[in-house]
Structures are given as C-alpha cells and as structure tokens.
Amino acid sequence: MIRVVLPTHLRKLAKVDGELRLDVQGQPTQRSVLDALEASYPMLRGTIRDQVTFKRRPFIRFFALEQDLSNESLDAPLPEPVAKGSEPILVVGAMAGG
C-alpha cells in the first residue's frame, strides 16, 4: 500500500478525508502511483498531470521524506519507506504570486 496525502482542494474534489491508501502493482514510481490514483478517483484526472503529455501540472509538487521529487523521472523508483508504506508521498499545490 502506498500512502498519499493530497492538498485540501483535491481531497474535496475526490470526496475523501485524510490520507489515501493505494494498491500499486510492481515497483512503485510516481507514474504508477498517479495511474492508481486516477483509476481509483477518476475525478482527479487532469488535476495533477496533463492527460496528453502526462507531465506534472506547473503548480503541483511531489514530496517524500522531506525531499522534492517533482523533477525526478516519473519512472524512477520511489524511496523505500514510501514504497513500503511507512512514509507517505505528498502532493502539494505550490503558491505563486507577489
């Protein structure tokens, strides 16, 4: 099980409270987690990544173990504590402006 923490606005859209737990087959990667997330919560399709290019949306970031994973390859294995479910992966809506 992979633990995923979504920002409030995406939790409201998905109609969930708190942390999500996703069953991801094979080696967990950002891509496989996002695939499982969108399969379980189809209303989130297009909110985290573009549905044509599958690239992360500009103001969305991914964190785990206090590390920014946003610019890592989508197919890179997630850190072991995340893959084992002892630590969550965080989806964070970045702030911009001045």
Contents of the next structure:
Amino acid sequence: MIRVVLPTHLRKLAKVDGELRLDVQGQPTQRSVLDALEASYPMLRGTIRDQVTFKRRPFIRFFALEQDLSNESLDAPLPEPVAKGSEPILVVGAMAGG
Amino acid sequence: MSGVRLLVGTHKGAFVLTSDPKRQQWKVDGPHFTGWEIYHIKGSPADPDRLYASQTTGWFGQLIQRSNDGGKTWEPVGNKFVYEGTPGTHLWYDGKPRPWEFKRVWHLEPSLSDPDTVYAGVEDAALFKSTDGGQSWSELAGLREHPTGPNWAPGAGGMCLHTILQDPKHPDRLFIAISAAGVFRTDDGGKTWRPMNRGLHSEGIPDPNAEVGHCVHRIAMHPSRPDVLFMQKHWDVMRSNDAAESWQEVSGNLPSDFGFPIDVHAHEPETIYVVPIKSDSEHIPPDGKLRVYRSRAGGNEWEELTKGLPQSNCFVNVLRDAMAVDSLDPCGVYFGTSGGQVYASADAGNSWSPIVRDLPAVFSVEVQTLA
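Now show me the form predicted together with the partner chain; what you just gave was the form predicted alone.
Time for the whole complex; same chain goes first.
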C-alpha cells in the first residue's frame, strides 16, 4: 500500500480528501505508482505527466522523506518507507509564478 | 427557465450569470474550477444543457470539462490532444523552425446539430474534433499539414487557433482563424483547407499582402447569411461578401481599428459591434474611454456607444472571445473586460450596465438564449 498526497487542485479534481492509498503490484516505482494512481483516478491523466511521453510536467515535483525524487528514474525503486507505506510520497505543484 | 445564461471564462475560474428575459436582475453562480484559467466555455446549440469548458493551468495542463445540466455540475472528459503523425515544424519568434507542441485549448465550438460533436481550436495551432461528447479527440490534420504550415508563426499571445465558424447552409464548410497565420476554409468537413486572406494588408509582415501570416483576431458571421463575414484584424476591421474569397476594409471612422472582438446583431445582419483599442503596443481604450462601436451599415459608418460605460480613466482590454449577443428582441449584447467587469446591454448597445464588476480578468463571454 502506497500513500500519496496530492496538491489541492488535484484533490478537488479527483474528488478526494486527505491522502490516497494505492495498491501497487511489485516493487513500487514512480511509474508504477503513477500508473496505479491514473487507473484509479482517470481524471488525473495528463495533469501530472504527459499522456504520450510520460514525462513529468515541468512544474510538478515528487517529494518523500524530505527529499526531491523528481529527477530520479521513473523505474527506480521508491525509498523503503514509501514502499512500505510508513511515509507518503508527495505530488507537489512547484512554487512558481513570482 | 426562459431567459439568458452567460458563460464567463476568467483567469481564475468560470462563472454562470443568469437572468430572465428582461435582463435587469442577474444571478451570479461561481466560481467553478477556482484558480484555473478558463479560456472558453460554450453551450451546444442542439442541447442548451450541454456545455463544454476549457480549463488549464501552467502546473497541471489542459482539462476539458463537460456539463449536462447547464453548468450546475461538471465532469472532466478527455484531455488527450495528440497531433496526427509526426507534426513537423512551424516558425518561432526567432524565425527558426520549432516543432509543433500542444499547449492549450483556446476555443470550443459545439456542433450546430449534435451535442456530442464539438471542435477544439488549440495552441500550437490545430483543429481537433470530438464526436463522443469530448471523451476522445482527433485532429483534423489537413489544416496543420497545409503546405504553408511550416511558415506559420505565433502572434504575441501564442500560435493559437481561436475562431471556429460553422456554415449553417453548408454543413461541410468551416472557417477558422489563427494568430498569426490568418483565415482558412474547408468545404469538405476538414479534410482539405485553403488560406482565405486575399485583401488583407498587414504592415507588420515582410509581404503585407501575403497568402498567410496575418494576425486575424476574430471573425464573425450572421447565421442567416454565412457568406458575409466580418473580421477584426490586428489592425483593420474587414468584411467579406463571398465566404472569405476576398476581404475589404470597413474600418471607416473608428477612432482606432485595432481591437479583438467583433460580433453581429442577432436580427440585423448588417449591424456589427467592435471595441476599439488604442494600439497593439498599448492595449487600452483610446482616451481612457470604454466605447463599443456599432455600425448599422455592415461597416465604414460607425457610432460610438457610451451610455453606462466608463468615459474617463478606464484602461481595460476586451479579448477576442469576450463579446457575445443573445437572440432576444431587442438583441442583448455583452462583453467582459480584463478588469473583471461584464457589461450587458438589453437594447442592442444603446445603453449598458455592469452585471458584475469584480471578477478575475475575463477571457471569454458566451450567451445562451433559453426558451
């Protein structure tokens, strides 16, 4: 079970409160978590990563354990506390816009 | 409910303004999609409860929202806009080739006859179509693949396809306009396209009379006479009597022929409206006076309409999709400003009053006349 925290706009779009809990098969990675997230909440497709290239959108960041995982490989295993569900992964709208 | 429903897209959400046919008392509903840019909302002519909205932010990209109950509730539908094939390049501001890249939907145009069919005009300029209520989108790629496509270049606001007009008498005929490529027409439902810019003259491009490259801001038609088109170009107000085969300037006595919106009276096909703006480098009304100009002669002879509009210290702009008319009698005219005002006239422009004064900057105003 993976815990995911979405930014406010995406929580409203997905009609969820608080953090999400997702079942992810196998070793959790950014890719498998996002696959599971978009399968459960299809309205989020395209808002976090491109629907064709799967590249993270420029102003989206992934944080966990006070670390920025945004530029890690999509297929790199997530840190163990995230994989075990003791810590959430945060999807963050980057501070931008002046 | 009979009356009028205004669909207002703003910098920070959507608003639905409703009134009875007197158009004096208004109910304001919103914001919907708070914090998101709503470039355009439009209702289906075939089913007024069916609305489509374009919702974007720089963070989360493009969404399309659909309502089946006149804007009370909304659901996100398909937002996958993928160019057909290998998109190739257009020109960038530096004159170099740049690959086509989807940025946002500027304009949604529901079909005249089918609530599930809707067109989307996007940046970088292309036309998409959905026939399943917005769930999936396909590009009408013949437009972007026109031989002139590699020479198209963006206007200051981006290379956007912002206007889509359907010809009620020829269902396979569409007119579209792109900044800064110009007007194109298809007569075969979007398979093939022709540039329709003969008569346009633009000083800001190397060949002022070029086949493409004109910064057309908006075109409008009256549905009873679809061969007659009116255009607000970057500079110049233009008119065509032959379905855009040729254009003639009708700027006449306007204080400035720069502007963005243009629209046609619902019952008088020769009565048209524009909002003159000082210049391309100063997007404010001339002399600080917000004035709509009306021509009852299809152009050239214009009268200023000022009653109820601020005539001093007014420095707002009115964007290309931010003017619309209802089909009541007398015809109602509406426009929204960059200062967040939405003005209404229930007497064809003779007098105006603000429905709201303090919305976020208004991007678009559309009207539904409800039976």
